[in-house]
Structures are given as structure tokens and as C-alpha cells.
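For reference, the chain that follows is the form predicted on its own, supplied as C-alpha cells.
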Amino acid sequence: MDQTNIFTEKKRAEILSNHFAGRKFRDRSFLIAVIFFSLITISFVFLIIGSLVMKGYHQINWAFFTQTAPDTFTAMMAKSSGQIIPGGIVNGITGSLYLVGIASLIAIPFGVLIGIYLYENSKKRYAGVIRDITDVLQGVPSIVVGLIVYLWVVVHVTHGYSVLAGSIALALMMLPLIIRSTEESMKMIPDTLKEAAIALGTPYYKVILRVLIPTSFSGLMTGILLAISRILGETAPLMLTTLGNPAINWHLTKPVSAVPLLIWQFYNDPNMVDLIWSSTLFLMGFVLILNMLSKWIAARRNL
């Protein structure tokens, strides 16, 4: 009887052992091919990147940060003799931060507002609609964004191509993720931080301005961050609303150019190739700079 327990003790421990040793390979070869596809898709970004710095810098210098785009005759001599192309990208430069910037002006603040709103009423039915409309715009291919305030601002209100509708086309590209980073950032908020600051009578309006938004603080940055981040290298509203401009423009109703528009215009001139390179590293430097911001006032946050 005894060595029949014994046998069937080992029996069951060999069983076990075998088990064991199969889920382990499992989850090693499951590991090694995490590991190896992981590499995969990272060695295209590193060739991309690779492939901008190598081609692009030579054409970063001052004159690409302080000068306009050169004409296309001027870009065929140079580069007929070998030499760098003059000008550089600063209309572009100068074109997109106004258009953010006014963007921004108008998305943050409705987006702001209207991220409360949903908050502070999310079982309500006008709010659900709100949500909705909110992720259906999110999903609304840029071009009709372009398209539509074609329609409705260039062709009624501004009678022609211009930094407002432009920028208009831009704020309601942003407006849906700065909505819901914000609903979602205060949804992070203890209920009782809130519930205190009532309790002490303060007005509702200053709760929302003095607990519930600076709380937030983080969120709602990294949230208009990332909708500016997305916002930068747009180009097809903007060939619909902005058109482009060979001079630096500060005018609202007048048209002006941006980086995403200029490296289509160089795309479409053999002799500007290399600026092409140039712009796009740029580009990508700007954004990745905005995004590791995200990324490190999000980290601030879990703090």
C-alpha cells in the first residue's frame, strides 16, 4: 500500500514537473516573440527618424530659421552648384503658431467649459448627446473639417482664404480631445474635495475655478498638449482654409502660410527636395518636444 502511494506521489510530481516546464517554455517563447515583433516595429521608427536627421540637417542652419522660402529659380542655382539652398522655412514657422495659437484660444476654453458641463451632469440625456457628437467629430477625417469651414467661413464670412478660418478649422480638430481629457480629468477628483469646499459655502462657480481646475491641472495640460501636438501637422484643412503665403502674415482675414503647407509646396518642386527633409525634422522635433512635455506632466500627476 505504502509503495503504492509512493509510485503514485511520483507519478503526480513528474505529472506537475512536465506541466510546469511546458507553461514555462510557453511563456518564454510567448516573451521571445513579444520581444522580437516589439523590435520590429521600433526599428521602422528609428529608421524614419534615421532617415530625416541624415538627410535633413544639412539644411538646418540660421537662414532656415530667419528667412523666408526661396523661389524655385534660386533653389536650381544652388543646387545646380552643390551648395546649400538659401531661405528657409520661417513664414511656415511664424504661420503655424498663430494659427495654434488663435486655435487654441478658441478650443480651450468651450473645451474647458464643455469637459465640466459633461462632468458635472454625465447622467443626463443632453449630455450623453454632447459625448456623442464629441466622439463622432473626433473621428471626422481632417479634409471634411477643412471642407466644411470651407463652406462656412472662407466662402460667407471671410470671402477668401485666411488665418481665422484656418484656425477655426484647427480649434474644432482639438476640441474633441481637450472635452474628454478634461471629463476624464476630473472624474480623477475625490468626490469628498469637492463636497468640502461646498460645505464651507464657497460659491459653486469658485469650486469649478479655485478646487476643481487647478486639481486637474495636469490632466487638462497634458490633454491640450496632445490636441496641439495632433493639430501641428495638419495640412489638408489648411490647404482648404489658409492656402499659404510666400511672406510672414499677421493679418486675421488675410491667407497665411505653415510648416505642413510648405513641405506639400516643396514636395511639388523638384528643386526643393531637400528642404522637404529639413521641414519634416523640424516638424518632428517640434512635436516630439510636445509630447515628452505630455508625457512628463503626466508623470508629475501620478506623483
The other form holds:
Amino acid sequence: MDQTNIFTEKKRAEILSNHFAGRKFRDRSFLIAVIFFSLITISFVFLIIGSLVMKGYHQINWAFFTQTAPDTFTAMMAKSSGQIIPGGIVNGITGSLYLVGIASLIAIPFGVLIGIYLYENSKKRYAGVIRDITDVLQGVPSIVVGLIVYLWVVVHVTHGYSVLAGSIALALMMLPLIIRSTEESMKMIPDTLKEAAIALGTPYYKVILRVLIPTSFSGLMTGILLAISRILGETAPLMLTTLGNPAINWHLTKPVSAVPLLIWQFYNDPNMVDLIWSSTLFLMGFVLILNMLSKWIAARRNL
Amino acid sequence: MNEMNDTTRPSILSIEGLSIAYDKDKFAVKDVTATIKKNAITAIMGPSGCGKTTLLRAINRMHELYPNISTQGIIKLNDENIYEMSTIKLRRKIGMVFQRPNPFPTLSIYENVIAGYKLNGIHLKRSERDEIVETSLRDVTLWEEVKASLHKKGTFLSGGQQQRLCIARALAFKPDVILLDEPTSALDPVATAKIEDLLVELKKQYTIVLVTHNMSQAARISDNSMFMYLGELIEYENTKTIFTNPKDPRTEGYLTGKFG
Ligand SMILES: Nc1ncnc2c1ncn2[C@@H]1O[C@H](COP(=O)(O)OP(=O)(O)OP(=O)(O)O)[C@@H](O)[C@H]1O
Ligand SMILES: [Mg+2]
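The form predicted in complex with its partner chain, contrasted with the form predicted on its own above:
Expanding to the full complex; the earlier chain stays at the top.
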């Protein structure tokens, strides 16, 4: 009896130690695999940024930010005499800022209000329907959004390509992102905070304006910035709604350019190829800054 | 049932035939009738789920936040039916303190104390604000501890300090009644003792209704005690009497630790 017991104890210890050795080995190889794949991913990001900088930096100068895009003839002349292409992308930069600005003016109030509605009425059937529609909207391909806005706004409202149409298309793409991030950041607020405000006799709309929104402010901002950086590079819907413009334009009902539209234009013109890289570098830098800004705000939330 | 021996104090609240159901016919509070005495600490005891929180929240109508709730009966504050008052006015007269300290994280200590005024858009002069903040913080014995850091965020304080800040926030309106739902259950013994001393001090100016799971807390500081069971008010008595000579076997069973 004792004998067998000792035997099994020994045996068990052996099995266990083998098991642990095996686990140690598996842990190690898993770690190596994780590091390997992370390195590949990271090096892709650095490759992208690196090649953009290498190819784009020599076009980036004062004129790049202050002058409009050159015509193909000027570009060809500069190239054939071995100079850098004159002009810049200021029509695209101002256009992008204008489009994103108007789109934000439309999407932020709607998105935040709908997000708060979903949070406040999370269990109602109507809220579920809105949530489903939001998901569908998020999945609509951007070219489809562009086509629909073309039909509604370009054809019937502004009777031509316009800032308004482009902004509405971008707003439609921002909306689901903002709705979702608003709802999620509201959910992070403990219920007790809302109750504290209500127990002080605070009217409902003030609970939202003075407690819920300030408390989740960093979450809201993060969501909004990420939504903006998501749509900043959108090209397809803008082709169908604002078309592009060789000059700076501030008229809501006139066509406007945008950085991604210019990149596409440069791509289609052999004389302008050099400008592709500098414009892309600019766009990438802008998106990166927005991303870092939103990360910074999100990190401050925990203070 | 509710003829209490506490005849020395006038009444301030009277609860008359109060029944509350979260869902149809599922009553959390059943036909409760009781009068609450002014400048007393009234403790509400009973096993988990017996309806203490529901009853307490009915007193400043916080229970109405739940969508399907139904309420029968009335509660009068100084002979005025609270269900006919505006909730804004009512909640200024009946303040509430919660189980977990919940100062507003975006506001400073100073702003937290006068949050009630700010959130209601009541404009105060600088000197009035300063005075309300100081007296409220002195009332909760927090003034000396925080007077040098009034403009820091309230969330930097310890749990016990935060809870006293929340009491100060409720006091800032000079309410008639303060409702507290297990205010010390998230605190350590030292912080708990401070709050208990504080409540005994505060009853000179205010009427206090306290839900507690802690029988010795009720015995230590309350003047009158309610014992609730399955939504009913089983016994409501002078605290000394209920602890030494409970009338109902269920009260006795709870107080001797047979269930709960
Ligand atoms: N939001 C709600 N929806 C539905 N039923 C609820 C809700 N809140 C409480 N109840 C029910 O009402 C009854 C009383 O709950 P209440 O919270 O008032 O009890 P309590 O005495 O405060 O308990 P505890 O000591 O655990 O805090 C319980 O049966 C509970 O399940
Ligand atoms: Mg409770």
C-alpha cells in the first residue's frame, strides 16, 4: 500500500515537472512569436513613414503651405530644368480643414446627443433600433455614402459639387463613430455621480450638460479626434461630392479641394508625381498628430 | 404598531400607507406608516432586500428614477405632501448621502460643496459662496483638513474625507432632513467613527434618517429605530426599547443575529 503510494507520488512529481518544463518552453516560444510579429508590424509603420519622408521632404518648403497646386505645364517645365516643382497644396489644406470643420459642426452635436440618448435609454427597443442603424451606417462603403450625398445634395440642393455636399458625406461617416464613442464614454461614468446631481434637485438637462458631459469630456474628445483622423484621408466620397478646385474656396455651395483629392490628382499626372509624396507625408503627419493628441487626452482622463 | 414612546420631539415627516412596487404587484415597500421625529437620528434596519433603500429614496422621490415604479400612499414634510411638490424644491429640503462617496470628479472641493447651487443655476455673491463653503465644511469637521487645498479636486481626498465632503454638499442647502444610505459601509473603522460622531452633532440642526446594516451603529447613535422585513415595517420604537425589549419575534431574531 505504502509502496504504491510512494510510486504514484514520484510519478506524479515527474509528470508535473515535465508538464512545467513543457509549459516553460511553450511560454518562451509564444513570447518569441509575439515579439517577432510585433516587430514586423512596427517596422511596417516605420517603413511607411520613412519612405514618405525620404521621397517627400524635398518638396516641403514655405511655398508648399502657402501656394496653390501648380498646373501640369509649370510642373513639366520645372522638372525638365531639374528644379523642384513650384507651388504647394494650400488649396487642399484649406479645403480639408473647411470640409472637416463643417462636417464636425454637423456630426458632433448630432452624434453626442444620439450617444447620450442611447446611454440614457439603453434598454428601450427604439434605442436598439438606432444602435443597429448606427452599425449599418458604419459599414456602408464610403463610395456609397458619396453616391447618396451626390444624389441628395449635389443634384437637388447645391446643384453642383460643393463644400456642403462634401461635408455632409464626411459627417455621415463620422456620425456612427461619435455616437458609439459617446455612449461608451458615458457608460464609464458611475451611476452614483448622476444620482448625486439628481439628489441636489438638478434639472435633467443640467445633469447632462453640467455633469455627464464634463465628466466624460476626455472620452468624448478622444472619440471626436479619432473620428476626424479617420475621415481626413477619405477620397472616394469627396470625388463624388466636392470634386476639387485649383483655387482656395470658402463658398459653401462651390467645389473645394482637399489633400487626398490632390494626391489622387497628382497620381494621375506624370508631371506632378513628386508632389504625391510630400502631400501624403503632410496628410500622414496630420493624422498622426491627431492620433497622438487623442491618446494624450485619453491618458489624462485617468489623472 | 407605530406608537412610539418618543413624545419629547415634534414630528417632521409623516409616511402614510406607503407602498412601492418596482414591477406590477411586486412590492418592495408594503403599507408603511410612520412619523419621523425632528432633530432625531432615525435608523432603518433589516435584512438585505427588505426595502430600506426603497423607503429612504421615496422620501426625496429618488425612487422615481426607475421607469416602471408605482407608488401608493403619501409622505408629508411639515404637513405638505411631497408628491405634490416640485422635486427641485423637495430635494433642496431633503438632502441625500450615498453608500459610496461620490464627489464630482471634475469639480474642486470648494465647487463640490456649492455644487447644488451651481447645478441649479442659483447665483451667489462671492462672499456668500465663501461663507456657505466654510460653514458647511466646518459642520462636517473637514474645514481644518482642507482649507489649504480648497481648489484641488475632491477626488484626491481619502474615502472618509470624501464622504464628509458629500455630507457637506448636502448641508450646503440647509435642508430640513438628511437621508443617508449605509454611509459608512465603504469606510474603515476610524473614518466610520468620525462620521458617527458627526451625525450625532448634526442632529442638533437637522433631522437624520439613516439606513444601516450595522446594528451596533444603530444602537450607538440612533434615537429611534425601524425594523423592516420583506417590505413591511415590523417595529418602530425608541432605539433603547427595540434593542432591549423587542416586541416582534422577527425583530428579536434579526437583532440576535438569527438571520440577516
Ligand atoms: N431597480 C430595481 N428594479 C427592480 N427591483 C428592485 C430594484 N431595486 C430593488 N429592487 C427590489 O426591491 C426590494 C427592496 O430592495 P432595496 O434595495 O430597497 O432593499 P434594501 O433593504 O436596501 O437591501 P440592501 O440591504 O441589500 O441594500 C428587493 O427585493 C429588490 O430586489
Ligand atoms: Mg440598500
